[in-house]
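Starting off, we have a lone chain in the form predicted on its own, written out as structure tokens.
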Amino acid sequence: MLREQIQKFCESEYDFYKREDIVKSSEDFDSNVWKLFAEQGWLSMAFSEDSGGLGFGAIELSILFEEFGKSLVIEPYLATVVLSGSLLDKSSYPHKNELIEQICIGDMHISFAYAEASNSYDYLSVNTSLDSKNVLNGTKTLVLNGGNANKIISTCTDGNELKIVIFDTNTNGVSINSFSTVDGQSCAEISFENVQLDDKNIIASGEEAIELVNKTINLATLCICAEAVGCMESCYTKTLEYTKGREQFGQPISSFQVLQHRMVDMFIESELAKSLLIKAMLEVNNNSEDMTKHVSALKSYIGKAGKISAQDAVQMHGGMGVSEEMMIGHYLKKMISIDALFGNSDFHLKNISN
């Protein structure tokens, strides 16, 4: 059922041609889009009853975030729910209840700085500082939807403890830069210079911080090689189609042998790559102890078939493959973009193998 509703949604009210327009107008993501999303009750799917949410777990956001691959869809889900959401959702933090109520009915932007430049995909090697005096400096890259939140929660080190601290935007001393990566989205570099924070702004310390941040990362890494297998779908579905109806020789495409094999290989990698997603969704649902290496098998995967799939499909199209305005050419760069997040996939091989 909840397949269905994506799926119908995103037919009537988000095709090719409406993502188009919101990746090109000043605004990186569509405001009534993501109330919307409110109203459908999607913004609380992650969160427990507790939190005031819906109470689902990993199942149901990898069949969300595969219907939003198939459409290409850029709101910014994944920073404010997925990372933000599900890392206060899962904290201590006494006040998360009314931000988590905020982020439900679609009135608050979260991201979360995790990702620094000098420090690659280590996310607990941090060399953003807290002193004795709750003073913040450091910089932070890559932070999802980072322009557009209201609040950021960023890790940071306290001498040897590792700690999770939350702060407006609009505090003095932060500065943000942002910038569209490749794929339509909206990233940010975030620089702090003497940012005065209280006890009240700490979410998490020492264990607790590096539990949370692992986790969280661990179910944004599932989520976005959910979203890939809806990307290695459409392009399949979408080459078979185009191929079907352009005729060269006086007879479909589809008919050359050659391109049989080449759509074959494309089925058999989205197959397997399903399968994979099944298995580690189940996984990271039953918090079983193994599910980080799951994930990172997924990953591993995803990141070389999802981009041999994509640039297969690009190639059977030909020329229109690359125009922006066919929706193929954008699979192929949401497929890079979702490599280089959270570790690409030869970084996932050494987490399987260690």
Contents of the next structure:
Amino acid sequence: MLREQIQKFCESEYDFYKREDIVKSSEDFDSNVWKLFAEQGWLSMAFSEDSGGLGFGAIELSILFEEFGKSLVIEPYLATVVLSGSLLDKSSYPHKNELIEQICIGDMHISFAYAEASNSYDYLSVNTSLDSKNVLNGTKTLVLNGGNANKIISTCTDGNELKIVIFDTNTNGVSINSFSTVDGQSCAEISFENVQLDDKNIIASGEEAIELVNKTINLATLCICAEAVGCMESCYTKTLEYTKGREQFGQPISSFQVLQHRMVDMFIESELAKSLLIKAMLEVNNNSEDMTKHVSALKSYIGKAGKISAQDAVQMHGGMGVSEEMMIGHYLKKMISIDALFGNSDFHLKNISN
Amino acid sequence: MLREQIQKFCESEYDFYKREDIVKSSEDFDSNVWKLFAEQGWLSMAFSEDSGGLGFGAIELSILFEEFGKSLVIEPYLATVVLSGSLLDKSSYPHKNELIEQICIGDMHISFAYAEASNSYDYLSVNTSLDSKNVLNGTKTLVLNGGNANKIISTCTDGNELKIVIFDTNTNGVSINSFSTVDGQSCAEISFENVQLDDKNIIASGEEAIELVNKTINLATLCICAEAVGCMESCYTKTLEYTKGREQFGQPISSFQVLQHRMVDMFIESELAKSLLIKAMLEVNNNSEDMTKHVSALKSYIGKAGKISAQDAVQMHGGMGVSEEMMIGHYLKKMISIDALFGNSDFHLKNISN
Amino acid sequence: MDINFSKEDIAFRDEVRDWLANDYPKHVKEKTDSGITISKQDLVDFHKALSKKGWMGYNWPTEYGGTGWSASKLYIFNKELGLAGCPPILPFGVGMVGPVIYTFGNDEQKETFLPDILNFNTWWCQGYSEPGSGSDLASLKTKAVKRNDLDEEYYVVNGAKTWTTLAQNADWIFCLVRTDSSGIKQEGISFLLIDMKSPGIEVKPIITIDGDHEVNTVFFSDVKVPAKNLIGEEGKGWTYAKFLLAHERFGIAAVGSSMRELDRLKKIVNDIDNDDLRKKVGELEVSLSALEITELRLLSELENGGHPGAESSILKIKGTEMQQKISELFVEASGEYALMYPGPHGYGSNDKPAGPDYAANGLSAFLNLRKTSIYGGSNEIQKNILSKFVLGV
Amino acid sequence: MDINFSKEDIAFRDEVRDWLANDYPKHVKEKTDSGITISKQDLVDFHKALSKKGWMGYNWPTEYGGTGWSASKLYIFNKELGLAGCPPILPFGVGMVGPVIYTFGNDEQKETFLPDILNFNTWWCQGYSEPGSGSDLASLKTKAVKRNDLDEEYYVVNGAKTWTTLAQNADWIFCLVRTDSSGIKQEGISFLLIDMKSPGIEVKPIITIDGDHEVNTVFFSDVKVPAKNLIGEEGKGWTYAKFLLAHERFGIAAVGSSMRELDRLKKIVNDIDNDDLRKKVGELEVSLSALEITELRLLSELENGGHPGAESSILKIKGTEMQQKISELFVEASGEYALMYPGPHGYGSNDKPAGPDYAANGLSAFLNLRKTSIYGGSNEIQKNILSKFVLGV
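Output the form predicted in complex with the partner chain next; the form predicted on its own has already been displayed.
Entire complex below, previous chain first.
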């Protein structure tokens, strides 16, 4: 039901031309579309009822992202709702409800600054420092949607333990440099120079902070994997459609056995990826002990199979495949960005092999 | 010219049925065939003229083995001529000429015992010991043709440096356990229990011994790679021939595009492997500094590509491919044995990557 | 989407495990656990033990003495037997000819053949492929000509069937034969049951590249087959054959046994501490998990009344690839010892070579399993099926 | 089999290196060395420098002002330019239309066009593919109708050509046009040279997935083309087109530039110390070496009077795969920074992001190079060619 709702929305409100308009506009996303997301309840669905949300979990988020993947939705749902919102939701931060409420109605964007230049996927090794007087210094990189955020959630260390802080982006000493991403979104490099915070800016410390980072990244990883699974299905269905309509040498190119078997491979890989997604989303939903392992298995699989699938889709679309004006090349760019985020295929394979 | 000579011999004297007769006989090889090898000059061609050979080098050996690969020759040329004979030829051992002469006329088989159970391709790490009174103790494994050898050349250590010794297989304290190999040859596990040698059994020590082992193994590796290249070409040509003759659904199966492209891939891989062989054999022939690196590149390539090629050949031969009575499955077994010898594909890839 | 099992399913799983622990013949278990090839008698003992428990008719409806199990129970049964390292249940009787007989056979045939199948009193083999027919099954040439002598109606069968698994042990063979050559090739095919003791039958071994004798060519020279051994109608054999192929989905992905093998492999690879192999094992673990869940999803569709049909080709393709890749890694893990190969029956206990135990077994499996992507409709044919039914091209 | 170079070849190689060190325009070198996109003027300067040295006609016989080089010199020239990171020589004039003109054109055409090609005074582009024609080139629909007005003979051209590289810079386009639709499709095709300034020509950019504008669709609406711009005979255009495709083998494997890129990649991978990537780089090094020697073997066949012909499809397939794989590893080596992509022209100097320099360039190359397995006869078409000419099926 949720799936049908999203599909209907994407069909009527978010076709490829609409998406292209947003990508080409000076804004990183369309605030009207974001408002529609709020109206559909999508911005609140993932939060617990205590925090004012609808209390849905990993399963619904996976479905949402799978459909987002099919339509290549570029709104900053991952940054604001999944990364920042869920982190707040799971935290014991006393002010979280007012923030979550603002996210739910679409009035606030928060970005989570978890990455630094040198930590290569180990998000618990943090150099950004918070001194005893709550002064923050450091540089965060690849902050998703950072250029559009009202607030930043950042990891830092007091020299002793991990801390998570939140503050307005217009606080003195915060400078933000925003860049476009390969999938048409944006990310920022953000530096903190003697940013003065106080105790109420601190969301969590120590064990709680570590658990929040791990669970948040794990959930976000699941979400982009679901997005990849949606991409893979679309790569397959769109290629099938294209090859059936495209004539060469007097026959549709779908009649060539080599292309048929390659599409069969795309279909099979898409189904296998879907299976791993189902497993992983159930494990995360149950908060099982093995959930990280299952998410890593999924991430390692889609990183490789997804890229191959998108490359094959481009190849079988011929010249059309490399044209910016066709949707198909954008799936490949999406798969590149998904593989890059939160550890690539080899990294996650190592995670489960060791 | 050498190539044509070998091809002609294999066609007239060594077809698949002849080979099968030898495999199924109680002997590991056919001594009449071995005599013919001697008559053709093949047993002497690789040795220097000083040692009584024809003074040919790595190029001619490569051609010989490439053709051996096509016909799946199982005579113990690698063990006796390449491993043991070349080692002697390159050594400063005073008695080498009489031994080489016996090899050349086909009257003697010598096996080189370079491997031990725990050294995993590091043939310079040796546990077999030679004490100060020249008493030998230890166990060697996977000694090619060891069950048929008149003499054994073995690596050992005096606790200080590497030594290479040679002695009769019927010396007291030598026990030999012979096994069949996957490619229809034989190898042995040989143990030495207080085998009393004397100084004239010692071929080389220290630096000379190390260099002899390295050069010998390198040359032998080149030879089996050439054999693999021959196998790959035959896998391709035999599969092409088979699919052209085999009808299914009213047409030769070579008319199916999927099989065509797969055979094109086999052809391409066979050509690329041939190119690497040419490069490596020239480097070895020139005794170039980089020769080990080029042999490793070749070995890493054929280990993988050769197995894929043979597997595809079996698959495209259908039921015929897995039948012991057809030649095609034996190429797969040959490729398995070649990958296993002297370090497999991953091992040699590491060699060149580090 | 429900890929989780019900309480009833869990209880059933425990019952299977219980049987495996207590009633699965110990002498068979000992051999399979130590990688020793089992004998014909071992196979018989294993099947008889299943019969005794009432599980031989795992895929049959209760009215014919079967278990009437749901798809999920079938899945659990197969997976658990695989995990325990049991030999595969021989499919030719209970999986193949049995369902054809109870669906298309007459009452006399049901009474004659079904109980013996359930009790494993008869060993069946399959006469489908012919020398030269390969995946183009319908091109078969084995001829059956009807005769009528002294009120005895019978067929005279001439021709040959090949790749016949364990024909050397079989009591009966079910055959597709050509009773009419006038129409298109699928018509004119009939389905006959033939006693292997009939005069004129000769079984010739085919030795496969692993050195084993598992398959055969069966020659028929003027073999007399009573007309009452015809299943259903003359000329409808192709329909029954297709029914059989569609019906035989049991265990096709071999998830349980692949899990067992991969687990063994993982322990070996951890011992030899090789990063390349560890990575390859990790990839296979992920793929096997994907395959398992895909099978469960198809099951769930089946149980909800869907007809996954052609999608089961995915299980065939990926299941056989998985088995082959695992065996290939065993060979890689054997390192230099992959060179030695004594044949499928090992070196025997007095003559044990140095090197790891798994080397010879791994190579035997590697060579033996090449056939899995060829038989039962080669993986290329499976992709053609998927092209037609899934892609719609 | 001689894959080693002669002394003369070695001397020539040194001469090329000398030119690269001293006369290859510095401002172009600086840009390509630091991964900055070069401008139209840079490209012109590069080609003019080659002209000045007399190397522009690298593949032409001396009688038309070419170098008359042997195959091995051609190979060395291309490899050294690639190793030095030079932009590829634009093939449309000197590589493609030039040989067609000096082989099939009349004297007037030779005098008019050849010197300007050698001096890079005219920028040519190629009008082969059409929207909808793809690899089935002969199905082209662009029409040229012959008219005769007041003693002026000319063609009126209508239609569209697409995937036209750098048409936005071009002075002239050579086109396959349909002058007759009555026969089979390969007949009735003619080869026309068209001035890009002719009224009725419109160039519409195609932006590719790397964000760059390199290719275009060129529309022709009642474009008047003097009849003297027809090459050879009307209706024989397909013959000339095939000649051109067979002639254009230069640099197809891109070995030199792939070596340069792989070398850069190797340094990066050693710095970040990643075993997985190191292994993948090692595999590519081996494959690139295999490709290089294969090209040398084909050269050696050519020089010995052989006609390797279809085997050059190997170079196309493996050369493009190599380029694509190297670029893919650059992306993998970029890790998380593969996320950021500013477009093909970089971030500009004032706005440099954190993360390695190679991230954006790697991604740009990765996206840009997808086309190499599609154009010039897709790699699937190359395999069809090999099937036909090598397998003989």
